[in-house]
Each structure stands twice: as C-alpha cells, then as structure tokens.
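Starting off, we have a lone chain in the form predicted on its own, written out as structure tokens.
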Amino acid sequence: MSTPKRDKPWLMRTYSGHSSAKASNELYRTNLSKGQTGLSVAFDLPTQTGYDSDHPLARGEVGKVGVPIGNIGDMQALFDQIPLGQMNTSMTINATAAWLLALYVAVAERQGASPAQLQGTTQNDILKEYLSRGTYIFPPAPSVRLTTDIIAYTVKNIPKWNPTNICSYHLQEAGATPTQELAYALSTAIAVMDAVRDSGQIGADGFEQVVGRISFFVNAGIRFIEETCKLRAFGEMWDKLTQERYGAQSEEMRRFRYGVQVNSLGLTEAQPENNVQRIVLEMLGVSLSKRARARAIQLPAWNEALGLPRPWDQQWALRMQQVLAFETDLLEYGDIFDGSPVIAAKVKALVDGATAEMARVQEQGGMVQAIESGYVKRQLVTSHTERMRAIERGDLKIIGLNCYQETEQSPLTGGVDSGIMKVDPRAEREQIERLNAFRAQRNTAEVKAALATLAETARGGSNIMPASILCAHAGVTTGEWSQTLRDIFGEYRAPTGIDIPANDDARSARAVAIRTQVNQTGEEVGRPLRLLIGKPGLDGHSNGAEQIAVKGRDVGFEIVYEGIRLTPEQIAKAALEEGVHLIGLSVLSGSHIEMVDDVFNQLGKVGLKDVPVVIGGIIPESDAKLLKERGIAAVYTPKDIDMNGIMVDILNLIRKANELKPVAVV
C-alpha cells in the first residue's frame, strides 16, 4: 500500500521579545533549532507607540509586552547570527511599521542581503488600532497614507514581503461576533487596496501584486466548527471581492492568504491548565478545512493570561503545533468538508450578514469614516457587553470560570516563579543606557540631514520608505523618526464606544437594587457619585475599561472615561476637576507596579491621597499584596467575572471613605 502524499506544514511560529534584542535574539535562535519555522516579533510598547526607552511616557513599559528597538543598533543585535536573507520574520507593529520595516531592511543590508530577498510580513493594519489594541499615533487619514507607501514600496522592492496583515484577531478580542469580524476585515481591506489605487503609485496594470501581497491575521475561536466556516466565508468573500472591484484575474493573486494566532480572549487565569484543551481545539478551526487552512500559525502559550510565558511554555505551544502537523494524518487528505449541507448553510448565513455589515459601513462613506464617528467602536463594545453579561449570567459557560470551579491545586502555577517570566527590572535602565550610549557615538550632522529629509518627503506627499530607510542607517531613534511626523502629521484620540444603550441586564432585579443603593448613596455624600475609569501608560487594550464604565453607568454611577493612553498627572487632575469619588484603573501590560507609584504620587500632589483607588489588569497574585501594601483598595483580575459584584465592592468603598456603613445587594 502506498503512503499518501502529504501536504507541505504552515509556518510554525511563536509570538515572543522581550526585555531586551539581546535577550530576545537568544529566545528567537533556541526557538528554530526547536524546529520554528518563522519568527514572530512581539515589539514593546513605546516602540509600538514611537517613543525611545528614556521618554517620560515609556516608564514601566520598557522590555514588558515584547523587545525594545530604538535604533539600528537594536535592530542588527535582534537578528544576530539569524540571516534575514533566508528567513521568514513576522513583526506585529502598525503605527511605526514603516519605521521598523526601515530597520529590518537596513538590516539586511549590512548583512549583505537585498531587499528582494526578504520574505515576512508586517502587521500594519493601522484602522484596527482604533478599535482594539490603542497603538495609534496619527488620525486615520496621514496613518492610512504611511500604509498605503508600505505597500507600494514593498510590491516594487521587496516583492516576496506581506505589507500588510489585516486583522481581524483583535476584532474578535475587542468583541467582534464571526459576522463583525469578515464585515469590518473586509471593509478595512477595501479602504487599503482603494487608498493604494487612489494613490497613483501603482498602476493598473501592476495592482494585481498589490491584491496578491494583502494578507490577514485571524483569530480563532473555541467554536472550532464555526470558525471553520468562517475561514471558508472569508475565501469566498475575498475571491469575489478582488475579481469584481480591483479586476484581479489570476487565482493565485486572489488567493485569501492568512496567518493566524488561535484565541487569547477565551484563556482564563482561573484553572489555566483548560487552556490547553482550548488552545488544539481552536487550532483546528484554522486547519481541518484544507480549502481554508492557515499558512502560518502561531500559538499562545496555556500561561498567557497569568503573565509572561517562559520558554518550556512557548515550546509547549510549538509543540502542539508539531504533533498535528507531522503525527497525524490531517496532511494527507483533501478538503473533508466539502460537500457537507451543514457548513455550506453556515457559511452562506456568515456571507450574507457580513456582506449586509458592509453594506452598512459603505453607506458612512467606508471604514475610515465608520471609525472616525464611533460606529464600529460602538459595534463592538455592544457585542463584547453581550458576551461579558452572558459569561456573567451563566448562559455561556467557560469551565473553572463560572461553572465546575472546583478544582485541585495546579502543579503549573507552583513553584517560585508561580508559572510565569517576570522581566528584570533592570532592563529598562540598561536599555536606557544603550540608547545613550548610541546616540553619542553616531554622526549628528547625518542624523539632522536624514530627519531633515524625512520631513521634507512628509509633507510633500513622497513615499516615506526610502527616506525611512535613510534615517535607519543615519541612526535615527524611534522615538526622533516618531517625533518628526508627530510634527507634521499630528496625534489623534480615538472614539471610547461607550456610549451604548443599557442591555435587558441593566433592567435586571439586582442591577436595579444596585442603582438604588447608588442613588440613596449619593444622596447622603450630597452630590451624584462618580467614578473615573484611567488607563495610565501605553497599553491600549480597553476591553476591560470599557465594560467596568458601561457597567458602572448601568447601575447609576457617573462615569468619567476618556480613553486609553493617560499620564498620571491627567489622570489626578481629570480626578481633581471632576471630582470623583473613586478612580479605577486599568493596566494590562505588566507595568501596574510602577503605575501606581506614579498615580499615587500625583494625587498626593493635588490633595487627593484619600480618593480610594481599585485595579484591574493581569496580575500575579503576589504583586496584588504589593498593590494593596501600597494603598491600593482592591485589584480585580480576568477571573473577576461577577460585573455586579464588583459594582457593589466599589460602591461600599465609597461609602467607607466617607464614613458610611457597608450595603449589602442581594
């Protein structure tokens, strides 16, 4: 009997950085003789919002969520001994991805590569930074353009690279049903490919590689069946779109092209060894269907939602990747569903209620538009609350959360690390040191000359590539090339998408008795209570804000939200100006240690240290006794579900600091 052919495996990738580019290029380098396949880098937070390590704005975030890249320096010490020419390199980044993909390609370069050899993929899809993740800098319309000269330069320079990634993952954290996610990745899809056509920079004939090098990054669910038919809608979808606006003949060119990292949304810190399970369930909806299986994966660890994965954990999760590819049989066969009655019908409802979506944000004038007055926020944040509340009732149940919490002790969450990497604290004083140490040894009339020029192309509308990839080897910093078109272009904030109508749980009995209770607790303070909901630091994801001010506004609170990206010093004096009664803040980037200091610190300095103040975010336990060593009067983490509960805790801290008696609301 003759063994079957099998089909070529995806990309196997793990998404890491961290501390430092020397740290993380030992990690990348034991990773592939693990038998990776591609790298995926995780940048951190200032490099993702354009500040260099030092910047005010970049305390606590440095080396945290990913790997700090201020400067070519950086860059080359990233990719020691990794030759750029031969691999296939990932870098999740949209604000600054011109200014990173300038590095990489100056990079490869000095290594003795050229541009045309270079395979990988950046993420820069900018318009769902507006909706989920917060790493925005500029409005939409100038950050639109520094996409569309990405993709122009990469299709007539680097023709092998994905200048895009559109991604509809964090559409899916941010709350997006599986309709949401094809309507607005679709959407954001079309504003792209048309602003590169209006553009002039590629013409007719040539924009058959534009449509070819538009790849996305997906999310995959527990509903594995689902996801599979929404990985098939999206094909379908795709293949017409490409062919009837932008005239695409070749299927090759149209091909629906995809990465994808498996759900992070759905780990829980509560029982975490589930996530496991999770993790090879939700892989299968991006690899059972062969028709719409992913060509690079790459898996989060089963510890993500506790903290920072350590090594063993990322391997785990190669691992999981390579059982599938090469022990099993799933290679060996064509597509097993096709011909079935069940998915052709799930993938025609996913069709028509995506294609209905669009048809609703063409009529705004396209995604930018439906961005810049709230409405996809609005969508989201509507279909995230529906969720949340339904986790909360109990109607969608997520085992060791809200049903079979019973559980023995994990041995995974032993020992004195509890499970998780923490990052040195010494790493954002040595990158500091480094990047001092850089800039003294660089030419400053070269680096004028290259910000200069960078300017100039800025303004009068050049593609930003080739001047970027000058200040790369000029040695510009991130923070400088960030600065420069800050100048010209401006900074923006985003719409928060709170402003939605209460849901049938804000009319339930207990809401109600809770609202009372606030009600006749305002009246004895003398005035309305009100809380103000701060993301201090860098992190922009707002899931978690988002649904404490929504919830809060439903049981009668006032709410003071202005969205993500706050100093501490806006944050004291928002809480001096409005006169709140409680501060809620939120972190999830691993900086809450320092945070706190530092919002502490400016309340005292407006008189008030004695507004009781409550966290939430992912944090260990061990650092929740610290927080609340510090003065902090409750920290609250994604085990915390019961969103009443919590409305109930905050109030009665209320009533303590003003010297009430505790309520209880059954």
Second form
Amino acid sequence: MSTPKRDKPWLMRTYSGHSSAKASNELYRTNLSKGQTGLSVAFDLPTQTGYDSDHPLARGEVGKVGVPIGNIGDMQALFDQIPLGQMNTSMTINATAAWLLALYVAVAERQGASPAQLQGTTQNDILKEYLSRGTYIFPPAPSVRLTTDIIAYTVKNIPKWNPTNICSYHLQEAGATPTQELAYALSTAIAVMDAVRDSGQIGADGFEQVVGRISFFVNAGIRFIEETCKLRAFGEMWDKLTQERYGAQSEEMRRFRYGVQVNSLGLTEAQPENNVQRIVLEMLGVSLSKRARARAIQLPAWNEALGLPRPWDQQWALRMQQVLAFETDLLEYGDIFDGSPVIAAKVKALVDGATAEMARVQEQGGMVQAIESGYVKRQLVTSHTERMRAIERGDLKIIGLNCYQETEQSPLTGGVDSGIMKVDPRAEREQIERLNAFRAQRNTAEVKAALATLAETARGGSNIMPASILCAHAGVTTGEWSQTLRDIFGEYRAPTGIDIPANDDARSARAVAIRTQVNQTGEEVGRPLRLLIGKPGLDGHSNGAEQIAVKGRDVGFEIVYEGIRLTPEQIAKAALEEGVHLIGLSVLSGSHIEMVDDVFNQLGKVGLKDVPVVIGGIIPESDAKLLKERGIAAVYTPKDIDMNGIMVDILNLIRKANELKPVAVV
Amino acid sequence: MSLALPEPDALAVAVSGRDRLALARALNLLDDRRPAARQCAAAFLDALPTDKLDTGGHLIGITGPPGAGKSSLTAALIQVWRRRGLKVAILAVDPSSPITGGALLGDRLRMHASGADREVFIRSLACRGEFGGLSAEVWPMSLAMLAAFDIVLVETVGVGQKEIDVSKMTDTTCFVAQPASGDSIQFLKAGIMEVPHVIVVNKEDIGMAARKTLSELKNTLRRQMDPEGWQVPALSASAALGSGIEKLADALDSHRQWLLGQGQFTARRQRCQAEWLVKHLREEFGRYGIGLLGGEEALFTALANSPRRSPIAEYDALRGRVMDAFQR
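Next block: the form predicted together with its partner chain, after the form predicted on its own:
Below is the whole assembly, all chains and molecules, this chain first.
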C-alpha cells in the first residue's frame, strides 16, 4: 500500500510558563521532547504590565499565570539549551512587547544567532487589551506607536518574525459574536496598518512585506461549523482588504495567516472531563477546512477552569493535536468544503454582517476612537450579557452546567493535588532574591546611560527597538524599562463598557421580585443599597466583574465599579468614601489569597472591618475554605451561573450584616 | 455595620477634624431617610462649625453636556488644587436607571488617577429620578464636606434646563462647553440656561472647533451680564494636555474673591439653602404648597432674613407649616 501524500501539519504548541525561568525552561524542554514543535511563552502579570517582581503591585502575582522575566538573566535561563536560531517562539506579550522582543534578540545574539534567523511571534495587539484581558499600560496613541515600531523594525531586521498577532481570540472571550470578532479584529488590523503606513518607516515599495507579516490569533468555540465559516470569512475579507486598501498584489502576501488557541470561555468547572471533547471539537473548527486551516494550534488543558494545568494535563492537550494530525486522514485531502452551498451561504452572511459593523467603526473615525468612546466595549458587554442570560435561562445548553448535572464522582479531580498544579509559594520570594542579585552585579552607569537613550528615543520619534535592545544588554529590568516609558507616555484607563441599557431580563418577574426586596431592604437600612465591585491586582479578566455590575444595577443596587487593576488601598478608600454596604472582589489570576489578605488589611486601616466581602474567580474548593476562614462571606466560581441567585445571596448578606432576617425571593 | 445612629455632636467634631471615616458616616447619615436618622442628621448639621458653613471653603458646581469632558477636567483641577495645598472633596452625581432604579456610579479613577491621596474624598450619588438633575442630598452633603475640605466640587451631568439646579446651590458654577456644539450657546441666548459664573471650552487641543466655540461664547456673553454684576469669563482648556487648568482654577477663585469683596458670600450660601428648601417644597407640595406659605418671593425674603439653621430642621419646620395650612 502506498502512503498518500500528506500536508505538513501545523505548529503544535502549549501555552505555558510558571514560577521561574528555570522551572519553565525545564517544562519547555520536556514538552519539546514530547513532539511539540514550537514554544508559546506565558508571562506572569507583572512582566506583562511592566513591573519588577518586588513592586508592591506585583505582590501575589509573581510566577502565577506565567513566567516572571525581569531582565536578560531570566531570559537566558528561560531559553537555556534551546537554540533560538532554530526555535519558533510565540510570546503572549503586549504592552511590554518591545521589551520582551528586545530581550529575546539580545539572548539570541549572546547565543550566537543573528536576528535574521529568528522565527516567532509577539502578540503585540494592544487595542484588544483595552477591550479584554487588560494588560495595557499606556494611552492608545503611544501604544500604537510601540506596535508600529516593532512591525517596522522586524520587517527590516527580523524578516521571519510575526511582529503582531491581531487577536480576535480575546474578543470572543469577552463575549464577541463571530460577526463582532471579524469586524473588530479587522478594524484593529486597519488601525495598525494605517499607523505603520503613516509612520513613514516603511516605504511604499516595502509595504507589501508588512501586509505579509501581519498574522492573527483566533479563537474557536464549540459551534465548529460556524467557526469554520468564520475563518473562511476572515480569509476572504483579509484578501479583499489588503488588496483594496493597501494595494498588495501578491496572493501569497494577502493570505490570512493565523494561530489559534481554542475557546476557554466555554470550558466548565462542572464535570471538567467534558472539556476534553469540547477542545477536540473546537480544534476541528480550525483544521477541517484546508483553505482556512490554522498555522499554529495550542489547546487549553481540560482543567483550566479549575486552576493551573499540570505537565500531564498539557501533554494530554498536545496528544489531541498529534492524534488529529498523524492518525486521522485529515491532511490527505484538499479543502472539503469548497463548493458547499451551505458553507458559502453562512460565510456570506458573516462577511455581510462584519462589513456593516466595520463601516460603523470607520464612521466613528476608526477602531481607536471607537474604543476610546467606549462603543466597542459596550457592544461586547452587551453580547456577553445576552450569552450569560441565555445560559441562565437554559436556552444555551452547556452539559453538566445548566443541564445533565447529575454526575459520578470524578476520579480526575480526586487526587492529592485535586487535579491542578499549585505554584510553589516560595517562587515569588526566590524571584525577588534573584532580581536583587542581578541588580547588584550589573554596571549601574551603563544601565543609566541605556535608560537615558530609551527616554530620548521615546520622546523623539525614532524606533524604540534599538534603544530597548541596548537596555537589554545593559541589564535594565522590566520595571525600569516600563517606568521610563510610563513617565513619558502616561498611563491609561479604558472605558468599562458597563453603561449599557437594561435588557429584557431586567423586566423579568424574578428580577422585579428581587428589585422589590432590594428596595425594601434599602428602606429598612435607611438608604439605597450600594455595592463596590473591585478587581484588585494585575489581572485584567473583567467579564465576571462586568456581569455582576450590570446585573446588580438591573436589580436595583447602586454599583461602584472602576474597572481593572486596583490596589487594595484604592478599594478600601472607595469603600469608605462611597459608603457601600458590601464589597465584591473578582480575581482570576490565582492570587486570591494574597489579595484578600491585603484588602482586609486595608479595610481594617480605614475602619471598615464590618463591611461584608464576597469574592468571585477561579478559586479551588480548598482555597474557598481558606478564604472563608479569613472572613470572606461568600465565594463564587464559574459554576455559579444563577446570577439572580447570587443577587439574592448578596442581599441577604447585607441584611445579615445589618441584623435583619434573611428574605426568600422566588 | 449596624442600624444604630451616630452621636451627632461627636460626629460633627470628628468631621470638622477631617476624620475620613467620620465624614463617610456623616454622608451615610445625610442619605438616611428613616425619621430617627433625619433628626440625628439635623442635629449633626446644627453642630457643624458655623464659620465654615457661612464663609469657609469654596463650593463649586461643574456641569455640562455628556462627553464634554467634565470628569477629566475635574481630574486636572484636582491636581492643580492639590499642588496649591488645597484639600478637595467631590460630589459626583450620576443618573440612575429609569427602569430599574439601580445605578452605575462615579468615574472615581478618571477623576483621581492615583486614587490614594487622603486629602481627596469622592462620594458618588445617584440622582434617583428626583430633584431634576441633582440629588436631594447634595446640599446637606456639601455642608458636611465644607466642614472638612477647602474645595467642594459638585459634578453633575447637565442637559439643558437641569443645569440650573447646580448653579443655584453652589458659590460658583462652572459650565463645561463641548467644542463644535452650538447647543449651550443656543440655551444661553434663549435664556433657557442660567448664566454660569465661569464658562470653559474643554478640548482646546482639537484646535479650530474649540476656538470657534470660544469666540461664539464670548460674543454671546458680551450681551449678557450676571444680575449681580459679575463679568462672566469664558476660557479654554485641555484636560488631555493639562493646558489652561491653572487659569481655570484662578477664574473660579476670582469669583469667590469677588463674592467676598462684595460682602455677598454668606448671603449667597444662605440663598443656596433657600433654593434647596423651595425646590424641595415644590417637589413635595407643588406650587400650591408654596402658595400656602405666601408664594416663592415672600418665602425667599423670609428665608434671607431668618437665622441660620440646618436645612433639615428648616425644611421640617416649613413642611409643618404647609401641613397645618392644608388642615385648616
């Protein structure tokens, strides 16, 4: 039997990194030995938001959601025995992308590799950070300038690098429908490419190269037929856009190139083993259609909704890809959807819808303006609110969550580790020790000079990359690089988008009944009930906080919500000044214990020991118990989907704190 | 937290001593509608030091259409005042949802980015569908804040007529005009909008449109004069660039100086309270109720000459008179 000719499979990666550069390096080398063909680096939140590990805002976050990289020493340790000249590395990094790329280039140089050899991706899509995920630092204008600088620099010096991954991924996580994903990702691409063109760093003759280097990072949800169509729509729209708006002639350069991480939004904490089949089906959405197949795939682990995955969980995710690529016959055929009228009609509907929404964004002056005005964020919050209500009503079925909840005890979560990985609590202290040792041995004069060059470059208009590479070699830290730019560019707070009109659910019988009780309790305690929704720490995942804020308003609470990245001190100050009846915290980075301790400490300092505090987030059961022992009144996790129930709960916690009997709302 | 009420005299002493927790509790108390709480609130207000309420601090109202940049301008002003060593309290009034009664409050961090300065105190209020664009609690709360802070700024979303409210219950009103929008000019010309004490065109960084709006405003103002003789300045500023903010702070302060120089300051504060009382009475009893007290004009005259009293006690007294008149 002759072996049929097979297509080359996509790059296989696992998004990973934790604790320290050394621990992550070991994990990477193990993953590569298991057949992974590229790396995908997860950085911790201080690194993503430009703080050194010993900054007060970094407390509790070091090494939690990714690896801490504070200087060139860490970056060298991260890629120890991994030759960068031959590797393909994707880095999920945005506000500090120029800095991490500079460190990468500097390490490659020290390994003896030339920039021209380097292959990989910097995510470098700051606009979506204002809408989802939240690791932005600077206002839109200087942020777009940094993005532009990276693109211009790599096109000239690191030609095989993907300087930006325009992300529709996080838009879907924030609630975007497929149409919105298409429209906002492509509008973002327009904003970025216009900025590159207008910067004058690339001549008209070189612009086709820029078009060819723009890649995308896409999400794939469980509706895998629609997702297949979405990706075909992306391809069609990108081809047209790059030809018409940017005059790209070469078909090769106009090809829609994307990497994918399949959906985390739909993964459940309830019956988490079901996530395995979800992930596999989602993978089909980005691989079945050859015309719209991903260039790189990374799959989440089955237990992401529970906590951090262990190496075994990541291996399982990798094996899913390998089975599809090497055991099935998928890669033996051309595109199996070409000519299907059903697929063509769906693609057309998506293209039409997205084209109309893109026009609305352009009417407002483009994506940057539509983000600054809060328009896009409001659209996303609205979509996500609709999705949550549909789950709550049971119209959108999620197995194990809102139907078929009966389950046997899962052997997967029963082990001593409860089926998740715990970051070594010593990781933060050890990282700070390494940072101090690094600072002690570097040449301070050289550091100062490099930072002065960086500041001068930032104030002027020239490309930020050479000065950043200089800083990397000189031993500048992540916090120093970022602070220099913070001082010049300033910091930004994006619109929260929660100021959306009340929807039909606000008029439902249950909502009206709760509202009556909220108002009644307000009269009993003398004034309308107020909630403070606070997101302490560096974590920018704000869906949960936004949904609680909107729902709270809709059942008659007065809501104080100030968006992401608050210090415990700011939360305590706001609670005091606003006279709130209850504080709700939201933490998804795994640093909930430290955050709660800090918030209680600050509340004590301002004299608010008796205000009830609840928390929501990805919180393992064992931690929930610890939090309650510390005085947390209630813990909510992704499996708590009955938003009305949460509101009644909160109402009764306020009643209890005010020595009133609980009420039942049916 | 319990439903127990604070001791009013001790609370007043603590508030005047700028105890932040005490001020927070006082504001909660002034928001409390239970009858016992209202009595306690009246006693608290009466116990506040009279010099601070009559001549102390500077009570400023800032208003303008949505999107004019009030919050960012406030943020820039806070920075200037803090550099001048002044302690600042803000009352930010937001609309509440007409459907649910719930509200999304405040723009705290937009107004005060670092959010850690203990000499800045921000309380948000929902207007709760009553009292025009202003919440009924604003005046009593302003008094509590004046006892503890140098500057008390009331920020309201102003749309047309509702802007009048804030101008009547502050020492100095500042209107933030949206560049390239003729609405405010039309309102001024038509007399729909009370003339503010200071007008500022924000976003001067956008250039031409802002300059055009400013010159139109200046033209309009030339034909208008504050009835008390104050010449209304029209300025331009940019919260984004931080330009024109010092001048704006100076202009606001000149109005305070002018009131003091004219010997009108205490009278203005008294008038603020009278406006609040009359408005409150009108909301509860309508024109008919005011008529029972001899009509608005007589009421204002009487209030201008009556001794100082907490707004709550005064209101309850007036309310009693209306009820008596009803029953007769």
